[in-house]
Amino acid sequence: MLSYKDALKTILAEANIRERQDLPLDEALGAITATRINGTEYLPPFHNSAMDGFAVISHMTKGASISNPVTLAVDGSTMAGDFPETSSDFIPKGAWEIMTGAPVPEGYDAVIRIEDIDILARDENERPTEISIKTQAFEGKNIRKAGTDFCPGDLLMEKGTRIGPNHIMALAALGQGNIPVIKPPKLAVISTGKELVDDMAHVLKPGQIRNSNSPYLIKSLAAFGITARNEGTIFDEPDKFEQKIQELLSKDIQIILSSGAVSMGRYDFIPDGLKKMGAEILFHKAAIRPGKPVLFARFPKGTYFFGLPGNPIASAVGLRFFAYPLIRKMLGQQQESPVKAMLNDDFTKESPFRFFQKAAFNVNAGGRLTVDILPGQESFKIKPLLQQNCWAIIPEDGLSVKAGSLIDIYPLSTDFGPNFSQG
């Protein structure tokens, strides 16, 4: 039986980074960048007005105030989306009407907002021809200079970044329509157990329970852009299990997750079934709680198989701390680092295993990160998940941890993004 560290080392030694693909921007949300991405344009692309008002030459407004306004003729007008049409020999002599976001015409170096202007005259089209300015300008006032947000070469995303809506905004603003990303692995999920019911409308019969593992595994993965197909439930029938696995091996599936049938009972048929199909079992059982029976195997053509225990929390731990690290490696990402939190109460365990505990972190009055181990740690109990916001890690060494000790915590689920410790 392997320690968790040795089991993880075995998993990570297996994986290679997946191939690269280019995705259109509108499909890139949640994908992982395959390269460092830099900007190629200036943003703003031109000097533009931050206000509705009038562009001026700042020195011409010297001394302007409410009691001593400065009168200027209006040379022209520009709205957002237009470019000021001036001749090559145009020399500004007064002011230029301008809207927010419109380009500032050559020769003007400041913008006076409309609230500080009185319009003295208009032409037949109601365009201002003469204004009175009631405040003094300075060079650059209310002007957004070209490149003050982004310049060519600015870093947008490091390699291995999960693309979020914030990145989409920057990429769209800079005209980057095709994004190089790592092609995500495709997964399949199988449940095992005669007692399981997949139909939510079905009235349970004695001995039956609802299948919560498949929805949890599939939706947890989907939340981070990983496609997982629900391949149904096998009712403790080894032949049908082998048939289903052979079917999946013929498809473009990189990882298969099963839940149940990996322990030592008479109906725990998965280990023998995998061997029969030529899979190499790289480890079976790890010194952890919950999830000790976890199994990891590889088929000859490279498909990976995780046999997760059937209890819901053991299955969740298997996904979180065994399958996710493999996926991160395949996506070219660094492995997560935990943060330290102060344990609020004494904790005692019955075996020298690594314990993954449902927990909730908080910040105390002194600004320190603290963590509570939640009641209801049995691997069949789902209710504590509703209060849980992290996993607390109780290490192998010793059987007790005193209140006030610093322990590792991980977020409830990976985000395939920056390390939790850097968030």
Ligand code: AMP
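In this text, rigid core is short for the largest set of C-alphas that superpose within 1.5 Å between two forms. Positions refer to the first chain, counted from 1. Values in this document were obtained by computation on a predicted structure and should not be read as measured data. First, how it differs from the form predicted in complex with the ligand.
- Relative to the superposed core, Ser405 shifts its CA atom by 2 Å or more between these two forms.
- Once the cores line up, the CA of Ile66 ends up less than 2 angstroms apart between these two forms.
- Once you line up the core between these two forms, the Cα of Leu29 stays within less than 2 Å of where it was.
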Contents of the next structure:
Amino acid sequence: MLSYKDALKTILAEANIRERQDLPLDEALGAITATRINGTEYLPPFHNSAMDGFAVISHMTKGASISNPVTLAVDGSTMAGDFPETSSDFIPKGAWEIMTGAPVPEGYDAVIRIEDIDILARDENERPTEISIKTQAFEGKNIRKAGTDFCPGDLLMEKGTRIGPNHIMALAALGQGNIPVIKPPKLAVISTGKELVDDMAHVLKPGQIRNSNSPYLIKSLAAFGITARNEGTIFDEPDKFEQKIQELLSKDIQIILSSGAVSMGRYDFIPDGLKKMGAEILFHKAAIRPGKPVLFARFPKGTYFFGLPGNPIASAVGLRFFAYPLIRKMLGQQQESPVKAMLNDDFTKESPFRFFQKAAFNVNAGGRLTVDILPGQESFKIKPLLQQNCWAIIPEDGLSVKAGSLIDIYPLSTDFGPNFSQG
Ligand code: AMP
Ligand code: MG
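Moving on from the form predicted on its own, please list the structure of the form predicted in complex with the ligand.
Below is the entire complex, every chain and molecule, led by the chain shown above.
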């Protein structure tokens, strides 16, 4: 049977990176950068005060202490958002009242916080005119220099990075209003199964179950900034399936995901249906668990089709380990790399397949990443997902893995921020 590695190779041989588009920053969360993004501004844009207090000339405060305060006249005052209006021949003689974030006027080289001064006199507008300083200032004290965070030309994001909230903060701070991103592929999701009920208000009749795959697939994709349309449920009628697929093929949709009807049952009509419509089946079945019946096909005009098995966990594995790699390729992203974690308990399996296990990682008292394979690995069991924070990979070779072994895990979401690496 086809190994996972070969299945992945087949998937990654398909599809090219999609075209780029510019998005306003406001709409860019979750999108993938199409180019490197370099800054063009300084941050801070100007020398500014880190404290509410008084800008001073540091050498004029030499020796100042509580018992030996230095008295200075106040030359002026600036709040954040204002720019100190000093004439070109202005020479600082004393101190300048300044608020946090306000530009430090030319000629001053330190700020003394308000807690370390006394105001000795004020004018008729309550502005301080004379202060006494109870601590010595050193050059640069409490001044946030221009460009100490970012300078023009700084690398902000590599090409192929998902834009997360942290990036939004930096991009907004630097005035990056339009972000070049890769246009995400559009997906459609259909479920199959006569037993399925989509209406939550419906009281289940004998033999019926609720459709949990479509909501899962659609919302998993949405969490990654990818739109998948819910194209409803096919009640195991091949004609209706073909009709629906023909309709989707005429739309701007790059990938169709279906769940169910790809196994060996008498009503598993998808493989034949696809062939009848001219699709090329690139593979059907892989040596994995759960999700062995997974199917990947391409229609003549290039639309891709993933036939995910109906069992909820098999469909989840199909999405994460088969459909996502294709989506990542279309987005110009690198493929995900796993993280190593130490297996807490012995694990045995009954077949030389690759196992994708519902698992939870933790950090132990020694600071090591450890992983528990959760109870309830059957592919119909959804409850363990409520504890799951990663997929644990048990490789093909061998039927048992000893406690203490390092295995690969894929955290549920690691896609925002710099790539995680274990040196
Ligand atoms: P199938 O792959 O069609 O043979 O379905 C395998 C199992 O998954 C059966 O027990 C189905 O009832 C169940 N199943 C299929 N589709 C869904 C779905 N959308 N939501 C929840 N369970 C499903
Ligand atoms: Mg079915």
